[in-house]
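The chain that follows stands alone, in the form predicted on its own, written as structure tokens.
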Amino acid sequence: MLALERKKILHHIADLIDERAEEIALCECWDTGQALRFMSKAALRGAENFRFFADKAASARDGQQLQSPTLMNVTTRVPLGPVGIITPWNTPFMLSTWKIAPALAAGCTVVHKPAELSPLTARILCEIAHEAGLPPGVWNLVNGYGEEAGKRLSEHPDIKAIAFVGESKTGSMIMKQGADTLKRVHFELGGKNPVVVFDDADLDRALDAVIFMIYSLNGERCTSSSRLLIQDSIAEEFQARLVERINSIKVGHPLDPKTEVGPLIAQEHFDKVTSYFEIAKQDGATIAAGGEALGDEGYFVRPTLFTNATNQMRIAQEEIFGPVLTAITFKTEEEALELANDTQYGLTGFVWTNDLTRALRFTNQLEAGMIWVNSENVRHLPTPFGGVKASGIGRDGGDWSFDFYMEQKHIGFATGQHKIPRLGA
């Protein structure tokens, strides 16, 4: 299909987002437990996804001309063929549309399998894809297991690329089992994310960033900011202000517009969640605020923070993916760079500090795919997404989604002056 089309197409899939924005936002938070009022966002992202990439289809297979004396050399871009998208249960909606916009504007075939936890707005996008005119077979949904569908999946032949975002444990299954078939792969994985917070910060600023990159989303993401490194001369004070901002926290009925935390998604996470309370307890950390249940129905689990831990606690190591934030002080900015750094994750990092020549410093040596300086995670869809570590392979975004989900070819073209070897002449 021509670069046109698949803009034309990819730019109606969005407009019928948009048209259908309350009824996805509504199955998102009946799926996820997820609050309203972040949901109702994650569906006009998804389309704004749509639009970037849209706008991008007629460039995807651009290349350059590179000069030689005897070649002239060009390159250009080819889809990849068809590829396999895995997609988890927290925002799917948004992060389908993050990695099925660009292997589609690619001109990719996609097989579709979405978390079992959280199927309906898989459903409904395929749905929209279809009316807005995609050709059929173009885009496949499949419903299952990670174990069985998943693993399927990544170890089909005629699938020749896998675009995951899940767990790290889960990445590396999936690596394994495209190894036969020497898949390509891409993957978005886990987080244990450090806000690093120096003294002379704007700590009002801080404080909003450090609730929201926390509590926000019920703090099921991997972006989010789940290890505080406090400098001392101000952890006290700093800490006395988070407690009472999170013991005022509204937890709730996800519809209810004015809840700002929702249940957890399912059993099995709320027992993973809960059980870091007594770890953090025989660990020696301090519970400062929640550290329980709330309620005798449902997931819910009051907004969380652990106080005095140390870097080699599990509570700071592992990923709880809860709302749940662990707080360490530090005396230096060394002191903080190697606590931020001493984790098998790298996928995010943010700095406050009105110190540029500190941020600088402190950034380019801060082992993580993306930090913000002074701010909470503000995506911008240009620039490159993903991780180092643990945390992934691979980058989302602008031209770096193309990367994956094409193949580059150069063509050499001979001028008068190349002259070929001659061989038993």
Second form
Amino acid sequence: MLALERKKILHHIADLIDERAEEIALCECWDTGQALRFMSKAALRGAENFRFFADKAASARDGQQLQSPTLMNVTTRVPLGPVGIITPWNTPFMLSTWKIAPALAAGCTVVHKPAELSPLTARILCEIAHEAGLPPGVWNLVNGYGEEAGKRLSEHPDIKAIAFVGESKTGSMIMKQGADTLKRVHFELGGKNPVVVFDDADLDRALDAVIFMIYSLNGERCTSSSRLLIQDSIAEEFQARLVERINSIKVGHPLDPKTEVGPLIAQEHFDKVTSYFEIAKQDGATIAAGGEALGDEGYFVRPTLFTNATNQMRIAQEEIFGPVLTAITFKTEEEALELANDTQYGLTGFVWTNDLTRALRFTNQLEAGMIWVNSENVRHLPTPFGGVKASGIGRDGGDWSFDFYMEQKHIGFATGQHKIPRLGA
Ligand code: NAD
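Next up, the form predicted together with nicotinamide-adenine-dinucleotide (NAD), please; the one we just looked at was the form predicted on its own.
Whole complex next, starting from this chain.
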């Protein structure tokens, strides 16, 4: 299909998402337990992902002219072919659009396998795509378990690449499953992201951001700042203010507009998150807020803060993936950097300081794919999204998405001036 036609259909998909945004948001809350106030934005962001890549579709094939004395070298990009997209249960709608939009803009066909725990909005999205005029067979939805459907997809010889969002250990499995067919992979994996607050920071804004980045979306968020590294001179006061705010976070039904934190996704995940309350105590940390389930029904947990923690504790090293924050104090910038980098992960990092030189120095050495200074995670679509270390392979966003979903192709046109070696002449 011509890029301009793809562009038209992708815009149409975006418009139809907008029309059904309320329905999508309701389904997403119902499916995941994440609060309506955040999910309504997720639907609109999903539409934006389609618009952004729709506008880029026409230039996806643009390559470079790399001149040499005797050849006119042209580099173009062609669609990779059918790609598999495997997505997790957290913010499933937004994350699916984030993968599918660039794949379609690039000219690939897609087989999408959403997470078994939250498949509802993937179906709506598929309906929208067909209503928008996407030809049959271009966008395919396969529901199923990871070990069956996901495994088959990543092993399938016709699938050229797997774009995967999920746990680091699943990524490693997919890599093995795809090895026989030499799959190209793009992985967005877990994180144990630090938010570093220095004593010269704007502490009111830092407080808002720290709370938002771990308790919104139930803490079930890959980019969440789940490790607070706080300078010891301000730790006591900052932690006291944190506790006060955490204790007034509204936990409740995800469809209640007042709700800020909803129930966790499922029993297994609830068991995992709550098990860390005991682990924290055994390791000698203090439970400064929360640390228990809320009520006897549903998978509600109280937003939790662990203090007096060290970076060696499991609560500081393992991705809990719930509304649970671990606070660790530091004295010097060097110590903060060491603590921040002392993890297997490297997805995001957040630095709060008003000292520009320090911000430059610190971010330069911080091991993370995405870093924000004096800000929460604000996604800007043209910028690269992804992690280092166990947090991922490859980047999404802007032109980086096309590097993944397309094959680079070189064509050299000789100007007839160079000497061709004459064998057997
Ligand atoms: P998961 O790895 O358990 O599952 C993700 C998907 O992989 C699901 O669709 C699942 O069915 C499938 N899957 C499972 N086993 C498979 C296999 N053997 N072969 C192929 N597919 C398989 O992850 P989850 O629990 O659904 O999601 C939470 C995780 O996702 C967290 O670790 C979180 O940090 C990560 N995440 C990362 C990002 C990011 O951008 N880095 C974004 C969101 C979530």
